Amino acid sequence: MTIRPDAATLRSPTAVRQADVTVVGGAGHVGIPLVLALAEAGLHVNVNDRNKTSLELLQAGRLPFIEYGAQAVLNKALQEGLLLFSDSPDCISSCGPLIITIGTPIDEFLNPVRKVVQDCIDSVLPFLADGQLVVLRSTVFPGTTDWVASYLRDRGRHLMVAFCPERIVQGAGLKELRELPQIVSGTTPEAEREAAKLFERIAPEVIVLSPIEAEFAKLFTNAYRYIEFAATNEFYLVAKSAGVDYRRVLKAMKHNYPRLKGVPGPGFTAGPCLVKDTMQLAAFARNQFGFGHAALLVNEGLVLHVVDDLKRRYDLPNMTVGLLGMAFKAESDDTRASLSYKFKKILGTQARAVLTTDPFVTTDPELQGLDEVISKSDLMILCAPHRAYREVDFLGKPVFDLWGHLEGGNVIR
């Protein structure tokens, strides 16, 4: 019998071990859209995560972060008893697939740290049954999937190992899981077949690759996006040095010209994946990935260029600067790897004071209300182009807007 625990407990060992599928890290940004997609397909899902706060929020019918379109699915899954909650490795299901949403991070030297994946495998291994499918879901360093399979064999365990990379944009993951093809791979034909069967339940199409092909597909996708943003940011800097409005040039380039319709506008390129995955690819290439390193210099250096430009225009040491939007992108509450905080740190040594605000972010106790930031600031920087800022009265004060998001005489580029 499968039950949903009440609010007094996060786990019911008998129930969670009978779940159709377990998602480790299931209360995180990668995990929640996947958990809800699986529940929407009628599966009983064990949401396994050490973050008890996020588990309690989900259990109470609340999302711990913005995921558009997910609230109704969460409500329905809870009403139907399709979600179970557990907070330790000993409460995973041993009768269905185990999906691990913990990927390979990078360290302070921009090198991959595979030990995080190994530690996760070690923690769940005693509770897995031979023949069970183990799916790696988040980005891993090339060769990790085959390494995991070998690591398990060396310990006398017979598990099916697959890598099925997530390909969703943060905040719209559930929607994209319904719409985008899913790449799957397995270290054996059986693992590949079982992984395909699982993801065919939630995706419109499945594409089968070998594990290392799938690993590269994930890294190439994010690195390409990062390089693409770097190219347009470099164009912006070149045009700016010539006193030219890059947005006017870009608009003309793209107008009724299909070969350039996908070129993005300039902006602060950040977030938890693009830099990390580009640097993993660079590490794999023994740091012979010139495009990747050049992109890092451009995208991370853009903040420095903006600060230097503002120093030439204004007397920053005698000014209070307000930062508008601390999330890493528009209409998001996610601050991971946000360049807004790089602005805050640099300006902290250049300006009299730095104030911050964001209509979505709830995790930063130093944030102030928008009206207060506007009233106290002498100069503002649009860091995240939230739609709400388009209708704001900035009291005639200068606002630096790299994005081309705002209109008005007080806007500077």
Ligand SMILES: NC(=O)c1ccc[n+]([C@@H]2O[C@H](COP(=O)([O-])OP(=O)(O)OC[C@H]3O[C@@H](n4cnc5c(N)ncnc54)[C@H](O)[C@@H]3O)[C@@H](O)[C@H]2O)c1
Contents of the next structure:
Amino acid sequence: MTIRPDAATLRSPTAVRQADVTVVGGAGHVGIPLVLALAEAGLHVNVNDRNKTSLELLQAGRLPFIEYGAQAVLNKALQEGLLLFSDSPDCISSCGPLIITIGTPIDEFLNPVRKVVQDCIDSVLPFLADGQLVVLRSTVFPGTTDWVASYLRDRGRHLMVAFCPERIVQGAGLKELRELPQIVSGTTPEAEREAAKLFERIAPEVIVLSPIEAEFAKLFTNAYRYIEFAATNEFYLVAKSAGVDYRRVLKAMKHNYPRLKGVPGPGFTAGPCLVKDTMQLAAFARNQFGFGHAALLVNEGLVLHVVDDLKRRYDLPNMTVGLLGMAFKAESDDTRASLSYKFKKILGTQARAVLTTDPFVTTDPELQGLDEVISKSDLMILCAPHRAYREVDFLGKPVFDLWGHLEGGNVIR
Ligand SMILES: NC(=O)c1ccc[n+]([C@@H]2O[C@H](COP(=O)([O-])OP(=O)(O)OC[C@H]3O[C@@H](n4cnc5c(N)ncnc54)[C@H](O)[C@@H]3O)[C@@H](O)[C@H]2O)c1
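Switching conditions: you have the form predicted alone, so give me the form predicted in complex with this ligand.
Time for the whole complex; same chain goes first.
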């Protein structure tokens, strides 16, 4: 099935197949900003995704999730007829580059799932023309790009294969695509050259690496972030065990001291990428990635620490606990791998009742309004530090705030 845009010139499936570039997974969190950046550069983009709901929303001019600054660009791209929508592999373009931005999860063993990439390649392969450029944009296990190239060669196909990792921060992808250098790599000089040419159209700068270097660059970037958050979270725990307010210490450490400028404050570190990519690296390192595993223990363990702490201070079994913010981070509507749900699960066995709320999340039918959660809760936990919570009257009830986001006598740390 092909979903067609309104522009009369782009109605036929032939038009879809002649788009300048196809983005497979184009209606996802990485796909949408990339699609819009390519359209901003004047390219006709085939937005190929198996999620029909997201495609229909996009086609109707609505973003399926929060992407700051993207609405006006989407409107303009639709008006100019630059977006074409397709929901099956047989509708990919047979001329321009194919960029793959599908999800690349880890499995129950915390290991990468290469089959996801293989299945995607298998599905589009019959519809690709020899000579086309295939760009892996999803985060992949080291060696995957070379493996894809040899997989295609073994099937007698002559395609150019590149890996150009996405490094945007979710929600601000379009802005960052305009500002950040793009790392590109190719399995042949032609693939590398064509990938560089493509990303030069949307990026201020292109950095060329070999595929394995680029794969590591992406995983190291995310693992470093994850470890950095774990380090500050562990400092928080050490300080707390001594009865010291870590935030005061951190503030003093950073004050007019450039070397520590980037140290983050403590927080619940989660989301769809950091843990997954740290574990991909751990799998590559034969589970000998000490820092990565230690970071997992600290960041995931923080939730248990907070629950134990609250158990010591309060009569939890007789209390209703309200969780504020179910997205994995502030100002986001994305609940994927959010530690808020770990709180919900654990407190479900430790407290009388658990109530949840979030001003952004639209995908969880169990959420309640903020006022209702405040009035029914005996104790609250600030799980995601959305800005709006700063202005809220919590009726003098205790709110646990690890982030240092809230002020007031009722705030506990
Ligand atoms: N979310 C981020 O901020 C971010 C940042 C950098 C890199 N990444 C990486 O980018 C990749 C995508 O992440 P995401 O957050 O956009 O995931 P997502 O789930 O939001 O988007 C993936 C999209 O791919 C579609 N899809 C999956 N398989 C498909 C197939 N075979 N054919 C067509 N469509 C298919 C899904 O329907 C979905 O719309 C992952 O490898 C992730 O690690 C994500």
